[in-house]
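First comes one chain, alone, set out as structure tokens in the form predicted on its own.
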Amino acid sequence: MIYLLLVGAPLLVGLLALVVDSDERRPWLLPFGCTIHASIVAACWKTLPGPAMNGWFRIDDLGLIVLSLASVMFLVCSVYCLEYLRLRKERRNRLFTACLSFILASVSLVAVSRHMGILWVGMEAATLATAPLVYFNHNEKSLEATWKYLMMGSLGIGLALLGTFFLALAAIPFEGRGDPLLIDTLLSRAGTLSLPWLKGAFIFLLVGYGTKMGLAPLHSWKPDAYGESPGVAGAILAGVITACPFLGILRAFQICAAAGLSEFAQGLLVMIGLLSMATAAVFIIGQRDFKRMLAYSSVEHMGILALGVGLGPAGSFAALLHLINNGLTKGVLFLSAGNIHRAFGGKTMDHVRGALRRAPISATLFLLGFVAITGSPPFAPFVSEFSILRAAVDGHRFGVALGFVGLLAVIFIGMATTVLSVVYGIPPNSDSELSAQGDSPLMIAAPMVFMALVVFLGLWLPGRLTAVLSGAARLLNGGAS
């Protein structure tokens, strides 16, 4: 019953936002949804549901964090959702309010799945009802954007299918005695996998999700999306979407942990982790476009997550952490962009200066974002940074930290650059209205609930939340499921 008021209930609102006929009443119903789902997974946090539909949907540890970090990234997202969409009466909501529960209920079915088949599905939904998000400006750069991220996104839900068969094949030993796509089965005997197939399916499967994450080099489709969708797209995207790939990419390591090839799979996670920041590295340089250098940033991160958990199991724990972490403070740094976006009435360097004079809270709090970002202290990022750095340090892996640190110090160089420049100077001109639009009451409290969060994630990190990050890494690592 619970699975099916996880992914039903959203479902639910999604449709009822299609029938409501009122541009001003529809975005209400974005918050009831998600509270809601927010108190079915906050009880999900005391006692985890069994199995159902002959062990088809299970919550674990993993999926609790994913599930978790969607749900509260959506919660205070819909709150900005009320005075954003009240701004942007230019432009019917029906669609865009309803593609988020479609969204929400998409990332719930990729994280109760106990099936990669199931995960694959709700995947490719996910990217689907995301599509109208990137294009809710309707212009030709929105266009170009949305066409754009569905052909990558295409090719990168066609790579994970292939990866997908190999994984059948794989399991073609135990055909008959199991579904050759159920985790718990491949799990349970991953000593009798084809470990050929098993790594060939790996290799698709991280491509195919690594290119829906925006890991490099499929990348190209970040950019655009982040840089043309709005900012509350844009922190769904960066914190909510690219989870739940990382995900099936976790189901794969699993599988292969059991099977005996951790060090095959650890190496080619650092190996595109470090690619990732690299390339990010390389692009946020000279970046003069504040939202698309918020794109190059996420590239960073998930090659960051990635290269945690490619450095073991204490590496894996940083990472997951990180994965919480790093959706937050981009809901800070999205949503504060937006802000600035609308005050200005523009996006790059040319346009946008003198923030902190225009509509200084979102000027601070993207200002804060962005030390966050880097991997500052005393907020939330440096904790799990450093814990990468450390768990690559105690494996010896010198290389690996030494490379991990100085990417991060060029990539500080660079945001710093643009974001010191929008936040700080004289603004080119003097606009009251825009000015209100930058700095209204509810487009400022969202971003600062991320903000709260980011800081207190930062000093303490509470009981029960390291217990499912530490039962998660192990299950990573070899742990029984």
The other form holds:
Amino acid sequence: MIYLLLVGAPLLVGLLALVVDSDERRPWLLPFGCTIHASIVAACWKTLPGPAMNGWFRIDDLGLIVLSLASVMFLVCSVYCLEYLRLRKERRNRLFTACLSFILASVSLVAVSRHMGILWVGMEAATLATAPLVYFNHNEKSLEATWKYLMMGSLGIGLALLGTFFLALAAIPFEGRGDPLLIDTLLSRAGTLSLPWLKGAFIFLLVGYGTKMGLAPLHSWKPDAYGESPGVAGAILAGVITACPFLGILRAFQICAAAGLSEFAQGLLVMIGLLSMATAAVFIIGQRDFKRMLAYSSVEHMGILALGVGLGPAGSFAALLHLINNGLTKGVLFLSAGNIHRAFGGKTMDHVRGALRRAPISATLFLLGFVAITGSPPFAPFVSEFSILRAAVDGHRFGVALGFVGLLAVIFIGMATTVLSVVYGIPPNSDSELSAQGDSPLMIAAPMVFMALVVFLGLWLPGRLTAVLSGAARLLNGGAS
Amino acid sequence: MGQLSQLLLAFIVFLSLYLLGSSSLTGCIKIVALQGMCLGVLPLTVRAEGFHPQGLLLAAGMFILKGFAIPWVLLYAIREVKIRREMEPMIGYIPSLLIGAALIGVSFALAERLPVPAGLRTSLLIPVSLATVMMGMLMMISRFKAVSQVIGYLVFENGVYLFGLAIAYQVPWIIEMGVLLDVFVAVFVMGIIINHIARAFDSISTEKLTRLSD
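Next, give the form predicted in complex with the partner chain, keeping in mind that what was shown is the form predicted on its own.
To see the whole picture, the full complex is given below, headed by that same chain.
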């Protein structure tokens, strides 16, 4: 029942948004739907609901993390949308509003599913619902970004489907006893799985869902899509939609670990993680477009997530914490970057200088977000990045630790050049009519809430959250669910 | 696996090869529609133990969506565009055909080495599916026209679906319905975007989509 509500409520709100005919009233559906969703998730924190529908749906600690992150991000972003869509009166927002709700519904479906097939269906639905968000500006550039997003996304998701089928073939020794794509069945009979097929399945799922996450070398859609979509869509993409394919990879990892293939899977994750960080470092240096810079930063942090999981139990805990921290910090960065973009009417260093003068609060938030995402204390990403480093050192993976720290340093320098030039200096031409748009109450309130959460999690990790995170890390490393 | 299903599988791989060497866009759409219809019929020839109502429903859904609905969306998307032919692709037609033939060989070699379950060992299902997947990917990356890329995606997806047939008797039909619906919506969205590309650039060539880069 609770699963039906989690998926159904946003779905219904989305359908309602398609029916409502007023561009002014429609956006109010978003905070309404997100509040309902958030209160259901809060109920899940109180008591975890049991399995439903032949065990197809159940929330475990891993799913709960993704679900809660999505719910919080959507709730805050929906408030931002109220003001954003009011400023963008020239665009019809019917599809935008409806698709945001559909994304929340599909993300919830991914988070609560215990069946690799349903997980895939939810993921594909989330991908498709995102396309109209990327295309919101309806110009040639956003068209190109949407096309690349659709093509790469479809290819990735198709490869993931192939991987899912491989997984079912690995389960042939079950001889028809039980559904071969049900995660619980796969885990309980992991010892009998056919290992060559399982290895193939993990590789295809990693590459397929990795494309959706934006892991290198299949990240090329990311800078285009993040750069051309509105800031709020960027926040949802970078914070929530990337968490879903990550969950898909984690499910595959869980099965591999149970079948005794953890070393194989961990090796691949460490390799692809470092590769993503290195790729991001190369493209962040000298990046003149600050939204594209954020996209490469997202590639970097997806790499950090993969790397963390590849480093064993301690690293997994840190990676899951980083999933939350990265999502919230990306919320700060994309929303404030969107405000700066609007205040200047451009998003490259040629147009944007001295944001601190034209949009002081957004620029301050952007600067703080940059300091946080590059891993400086006292912000939350510092805690998780430091824990990943410690996991590497404790595991005597000194080469990995050195690469990790070195790449973080290079990325810090690369991002600093762009961010400082955007924030400081003198604005190119002082159009007084534009400057008023920079800081409007709701549009700075939303990133401020994210910032407050980032500071809060950096200073204090609530005991309940720690319990859920360590429960999830145990699941990943062969523990019973 | 009966004689008929083997024949159908051979026909499906032949159609993929034909697509690699064909330049007419409407022709390509019709071929991929035919391939979709073959896929719809295929499960009915595989299962000897009788038909489930769900199986029939799935086959009918497949037949209608891949054979009629999706091609219709694509034909609608290119109706307004004057150009009906693919320009010279990145990899020419003859080299494409040769690569396609090589890919078929590779798939058979690969299927030979994989630990294929006993029931499927003599069947063409797995090699044909792998070959179709690879040829679809080849089309996606080597063509410039947006419609050709979508056709490549469809061929790729058909290959994945064929692979799914190998495990079909174990996976609940509702999942396959979900997959099928998702693919349809994907092509629908792509169709809309193609239409917008055609209007914005006066052509449906993705060669024009090169403004965003680092």
